[in-house]
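Given next, in structure tokens, is a single chain: the form predicted alone.
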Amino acid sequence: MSKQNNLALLPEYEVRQSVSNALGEDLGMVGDITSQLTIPADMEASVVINSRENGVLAGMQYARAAFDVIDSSLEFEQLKQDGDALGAGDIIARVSGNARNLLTAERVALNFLGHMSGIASKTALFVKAVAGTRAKIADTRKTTPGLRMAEKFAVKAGGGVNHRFGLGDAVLVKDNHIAIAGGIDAALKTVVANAGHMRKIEVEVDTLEQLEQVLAYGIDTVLLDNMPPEILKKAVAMIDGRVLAEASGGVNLGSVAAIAATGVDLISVGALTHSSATLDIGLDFHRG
């Protein structure tokens, strides 16, 4: 089933900027010399983009933009939506028009589709692993420089939720902030007094003693860092619904179900964006 209705399109100017940067990197100063030398300038053709393995689709806006930036006259017929489950052999889109331009846009379109679909597919596995619990799977800021928006969109396509997009989104007081500020009290007194009523505040703790201290402040979320499930259960009981409980640190598919069973609200997983394998998506060429 498609999740497209739950996925707002990304700002087109952001998508096209990312795609244009990727195309510039690929084409350099002289363009696609191989296609220029092997394909007649006026040849028309059609291609199909298909999945070569099971997974979850993400990145269609980027793929469409890659062809459109190269040649706006190319016809792009989208057959699958972001968030759709894919099987090996499923046709995702058909594209037709000038053959040279189809081949010039191919690799950038597939790079975005494969990378983003890989993230969506891995996210979906984590979401499935915690089904039946209250826990939501969230991403982190451990993203590829320049591709954060694309990668976080892919997490949502896989059924996850987004954490902060950037440092200005919310206050997240971590261990280094606390250490440099001189302790939890020194850090949080300033935060609570100055963050403003529109800013969410989250604080990282790694012991139950720190958690007890933090709960005395008017914060919104506690980040329970690298706590084993038995300690997480105690932490959730201490929190007792007063703030959101987020578990983080070394989460993997083997451990996530046990973490979710402790009753936490969120589980953040850096591996969604920094360690997902590319989904194998290819392009097959048919002369028109």
Contents of the next structure:
6 protein chains.
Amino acid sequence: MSKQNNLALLPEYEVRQSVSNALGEDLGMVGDITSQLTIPADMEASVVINSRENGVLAGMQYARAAFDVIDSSLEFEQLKQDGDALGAGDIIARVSGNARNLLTAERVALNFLGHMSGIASKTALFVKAVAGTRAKIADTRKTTPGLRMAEKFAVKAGGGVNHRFGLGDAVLVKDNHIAIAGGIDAALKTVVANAGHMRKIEVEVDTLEQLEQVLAYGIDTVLLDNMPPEILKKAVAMIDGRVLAEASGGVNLGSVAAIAATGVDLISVGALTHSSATLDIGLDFHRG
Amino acid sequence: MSKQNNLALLPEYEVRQSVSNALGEDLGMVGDITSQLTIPADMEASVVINSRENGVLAGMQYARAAFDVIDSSLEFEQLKQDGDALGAGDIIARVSGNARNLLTAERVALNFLGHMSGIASKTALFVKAVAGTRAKIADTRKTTPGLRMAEKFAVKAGGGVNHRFGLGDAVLVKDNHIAIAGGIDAALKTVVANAGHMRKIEVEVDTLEQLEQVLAYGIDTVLLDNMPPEILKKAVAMIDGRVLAEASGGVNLGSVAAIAATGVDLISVGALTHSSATLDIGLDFHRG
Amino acid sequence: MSKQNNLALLPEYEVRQSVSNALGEDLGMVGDITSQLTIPADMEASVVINSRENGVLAGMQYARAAFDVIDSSLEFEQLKQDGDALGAGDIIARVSGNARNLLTAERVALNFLGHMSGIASKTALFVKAVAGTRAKIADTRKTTPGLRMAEKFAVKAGGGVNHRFGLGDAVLVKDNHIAIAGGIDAALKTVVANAGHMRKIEVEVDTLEQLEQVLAYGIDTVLLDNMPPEILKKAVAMIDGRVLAEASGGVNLGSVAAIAATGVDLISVGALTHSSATLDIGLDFHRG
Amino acid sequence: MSKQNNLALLPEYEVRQSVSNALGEDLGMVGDITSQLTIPADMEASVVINSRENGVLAGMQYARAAFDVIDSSLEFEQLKQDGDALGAGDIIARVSGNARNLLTAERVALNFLGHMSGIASKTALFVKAVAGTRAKIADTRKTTPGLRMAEKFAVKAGGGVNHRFGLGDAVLVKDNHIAIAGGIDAALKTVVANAGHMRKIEVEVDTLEQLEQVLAYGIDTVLLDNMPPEILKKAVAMIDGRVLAEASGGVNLGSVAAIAATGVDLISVGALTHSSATLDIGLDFHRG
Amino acid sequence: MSKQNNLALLPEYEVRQSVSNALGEDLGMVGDITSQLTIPADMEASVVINSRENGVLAGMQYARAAFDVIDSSLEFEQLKQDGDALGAGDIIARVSGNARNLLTAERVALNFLGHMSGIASKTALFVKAVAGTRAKIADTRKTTPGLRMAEKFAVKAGGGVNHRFGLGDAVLVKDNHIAIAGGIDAALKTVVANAGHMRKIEVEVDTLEQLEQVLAYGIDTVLLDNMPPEILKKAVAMIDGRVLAEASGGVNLGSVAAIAATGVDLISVGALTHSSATLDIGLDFHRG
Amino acid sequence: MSKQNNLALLPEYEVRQSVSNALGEDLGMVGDITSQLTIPADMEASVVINSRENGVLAGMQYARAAFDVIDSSLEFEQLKQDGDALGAGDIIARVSGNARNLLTAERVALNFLGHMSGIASKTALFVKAVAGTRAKIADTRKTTPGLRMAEKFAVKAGGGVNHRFGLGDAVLVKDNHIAIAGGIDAALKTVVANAGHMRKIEVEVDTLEQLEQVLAYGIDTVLLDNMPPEILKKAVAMIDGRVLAEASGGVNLGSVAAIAATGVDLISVGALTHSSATLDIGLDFHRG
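Next up, the form predicted together with another copy of the chain. The previous block was the form predicted alone.
Let us now look at the entire complex, which starts with that chain.
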């Protein structure tokens, strides 16, 4: 069943801007010389976009925009929604119209779909691995430059939740802030008073001693960095529901279930966005 | 030893544009609220950027630009060059100056370095796997939207070669062109005459029958798609040096040596750019 | 005494972009034809920027950028800092160099300074009016299109605090959301669970009945809209410190002290940004 | 009665660019999280935009564009035109369609309408105050950075006339030009010959002596700066219709009638654009 | 007869961007003040775009876009296609709709049409002059800044072929490369191995001695620079079909036939793009 | 002798934007592959930019920017100024530094110099042809799209004067306005009252009857379109100095002296910008 209702559309003008930039990379000033040379200018065709492996779909708004920016007369029939599970061979969309233009838009459409679906699919694996626990799978700011909006959307399509979109959304005091400021108290002394009433505060700790120290401040979330499950369990007990507990560091599909079993509220995984493989999605022509 | 001399710098104004876009994603209108709240405005610091795993470095021009765009008074001392092999713990650069600004630029600098070094590192593994054969490892147009220039640079840093940068660089007649045009002859009939005297021509074939057919045309390269090594070997024999032979499809680190052993000239690998994991590169503050 | 240390600089590349747009409006393709016709090309001059009325300064980063974009050889000596109180006649900066270029940059520099200082000055009046209470003066999203970053900075320069920078920073459920959703419960039923762990939640209420209803949800702040002081006082009592209390609606310099006296934590004032008069700041040439 | 016929539409692509920038400020990468969390994705609604105080309308092209850029399927029914007088409670437009999208566009649409209508309304008050005289009310280059086109349009909507749009439109020799050049003769000696045959020339004077001096040059307009009405009357007499007489400096609603009564042709008022309060325009949902 | 089928449309979003920039130059913030002052806002008109001299048409996509960007309700009836021969008086298009908007778009539409048709027309003269030989007429990178895509399209519309679009398309080793590198062997030693398998290689030579030297390398084309026909003939004989022969330098309508008669494959002519006169195309209103 | 003092510099940030766009066309994502392949990365060189024919120089600010944007460490020694007369062989500038970067910037620098100097040179020929008359040579809005600022600067460098920069600068009522409005009186009836006090008014006439009619309005200039010299002489007599007389239409180097001899004040020549040939300017390497 589709999760589409939970996924709000992204601002269309930003999606089109991002798609136009990608088309600009691919077409330059010359355009699709191969299609011009091999296919008659007025030939029509119909193609299908399909999945060649199992996964979760994300990026349909971008794919649709790629065809539409190239030729607004192309017809794009959407058969799957962002968030849908895909099996190998599933048809995601049919696109028909001018044959040259279909092929001109193909690569950019597939590059977005493959990249975003790859992220959604990896996220879904993590989400499945922690099913039955209270833990949510969250992304990080370790995103591919220029694609943060698209990648964070893909995490949601895969069932994850979004952490900060940028440095201004919320306060997250990390190890380097603490080290440079000269310790937790030096770093936190004015944070709570000045963070702003609409901005949450999270602090990273590496040890239970640090945890005890930060719990004295009126913060919202503690980032428990690189702690093994047994220490995480103690941390969760110390926290005792007063703030949210987020685990991070060294999280992979092999370790995430044990981390989730410690009772943490969130597990953030940089690999969702910085190390997902593409989902293999292709475009095929089937003579009608 | 550094490969720097073989890697021309990218156009600096494009690098800065790309870096500024990424900074814009991260800073928004608010900027780095955490550093503002935790670190005195006039504190100075010195940090190191170091590798936490083995790999090949790429992206230093972007990393340097990230710090420079945020604060042109930061000093960036570059200790490794793009193309250098990295071991875990190797220091890549030292950056010093205003402490807030160092941390503000950190994530964007690391996102570029990790992404590009991940591609360079994966490329280097493929290059190493085919050492001793004539095969070169090439990228594809399956790049992350908006990052084609950076990713193709990273492939070169890893020892690979670049395929087309965009649709206009060269002619590459693929399966869908042939299918829509109605066969190889229909597709190729005017290509050689009209491709332009400064543009090379490559044609994709799936079978040896198709190969025979395309060799009748004055093309430059044949793309042998998804052929097992024994068929590739026959194809190379049929081609007999008249055109370049490029293998693609289903190429991974397990299969690439066998493919290279067939005598093909090029092996193109979409996974270099669409599925590389980040290289783990971090930024640390060391007091004193 | 200067408040400069509390005001982090804005991202310089965004400031320059904003200044360049404004210079583009003013110079077009022709440039400053009057200075070209009246002043020799190589004449040097020195000018002062000064205040012609009392107020609070904001916008020096923009003013400096205006001169620098026009002619990077102009010398800009900054005598006052953002957040400084200004008296009529106070000299804010001296700028010297090519006389034509000084005059070419003048209007854009003054337009930023006057607009931003006007906001800072009005904010400071509100802040002063609530001195001695717990209330902070906050801005809103009722900003001048295109200038949100600059205007929110000016509010901080005047001693105020910033509310949301945009729709994505935090959740703020307003009357129209409640009306369209079909009531408070319909609107809030999934908000707390899905807002995201790094995003605060505020809800607007018009009556004490609504207030009671929303206090049942785990939100962070209540926006008490258009309530007279006596009702606000009751609301503050009902809230009893469980969430923050923000008053808004009908706030002006005549009413704000009474509102602050009710014990609310925040008072948001749209007029700071949508209705501030410019602060009269000029540029004078003094021979010799 | 509507003045719409006298107000040419602004270039639509520039209006949309300006609106998109403002939407970008407000939506960022996250979009309208509150509407997404509180309102079902497929809910439809109808809202009205109405005035909460008396004034003159300006900015409908921007408001319409804000809704259209967010969702081109929203229906925007325009009931009032730019230049129309508004009473408190007047309905300006009805907008209907997807409920989330209506609310997402609301703030940007209202920020343009309020800002531009505020300028139009203040302009109309000045125009009314000089009714029956020959004086026209003109704007200046003291506009809000980035909004000059919109603000000068609003001045026309309020019945005023536009002064220069930028430094290249016409020559306006001001006090600083004269001071730096070394006097009126030094400043003006080559202006008339070189200004260009399609460019008018205006010169600012502070005294009747200066006025006499500049009348010897073939200029078009004299800017009489900061002169009290009795001096202005003498200046008008001296000018005797040979050039246009423009008064400026210290003009407010209390002084403008007396200034107009002196017989000047134009009165320029910086406050129209640099110090207008917003006009209170809101958006309401009415069920049913 | 139309050559339209051989001319692929340019990417529409790039055409519109280019047209919008040109409209921005012409309209600024004020727009078409003359049409606003002389023509009623609701007047409709119909105009024709016609040629006032013989030539070849190019630029219709730009002309259509100019009217469409200004007012998408204007009807544009295209009577001639890019590549069509034009006689004096031929009607190229009829445009009808709002009269003000027709005139507002006129100049930008005509500037593109005149410039591009001028190039197409000059190209066609060169193409005609070499008819019956094997020589094709090619453009160069000596294009008007910002208009390379449009100008190279116009060359094709005139029957010419395109040389490199940019520095990255192909390798072209010119005299300065050879001089700086220290001779042909120094310059070429690594070119063939490293140019990339999808990139052709051309080398410029000034003498038959140099020609002999470069023929030893596996290059694709030789650029025979500034050689008189008798030398060109010897060069063609020496080349003997092994590589393509391109002549350049001092080519004009008087000399081109003799150059073509030498048997060269290509003749490149910088003047096509850097020195074509506009084709005189106008817009007329015919009542009724 | 240099005319540099009369030529104000163009806004540098706009020049760099224009140059960056042109570099983007030429370099794409690949950059200057030929220089990378033929010239060692660290080789230094010194080149001269010189003229190969007689003419007038324009565009040095663009040329300098092209080298500076590519590599800010290149040294650019300027030996000639915009407006200087050039003889064949004259050295305009010396540039030295990294050899690859010198060649990478070459084409864009020369394209600007050749185009702008071509316009300046043609303008200078017209100016010389009318020497001794009162006529000035003016440009038109028939400029190359995207280059209006540069081209109008070049006209000034050649000794000409600028007509309108855009549609908003001044009113110019042309034949189509008159035809569509329904005659001169219909077109002009509200123009003088509403043009704005800082905007001049010009009207085009084709006959002496029309001239008589327009002289009844308080306009500034009459555009005498396509009139032979004997009619122009009568027109000048009729005008008798009351307004400026501008001749246009069918102006070329053969006819311009006779036109100027009629006593008109201005002669506008579209061909200055729409049909100038490039001035042949090149870049040479001379081994030191």
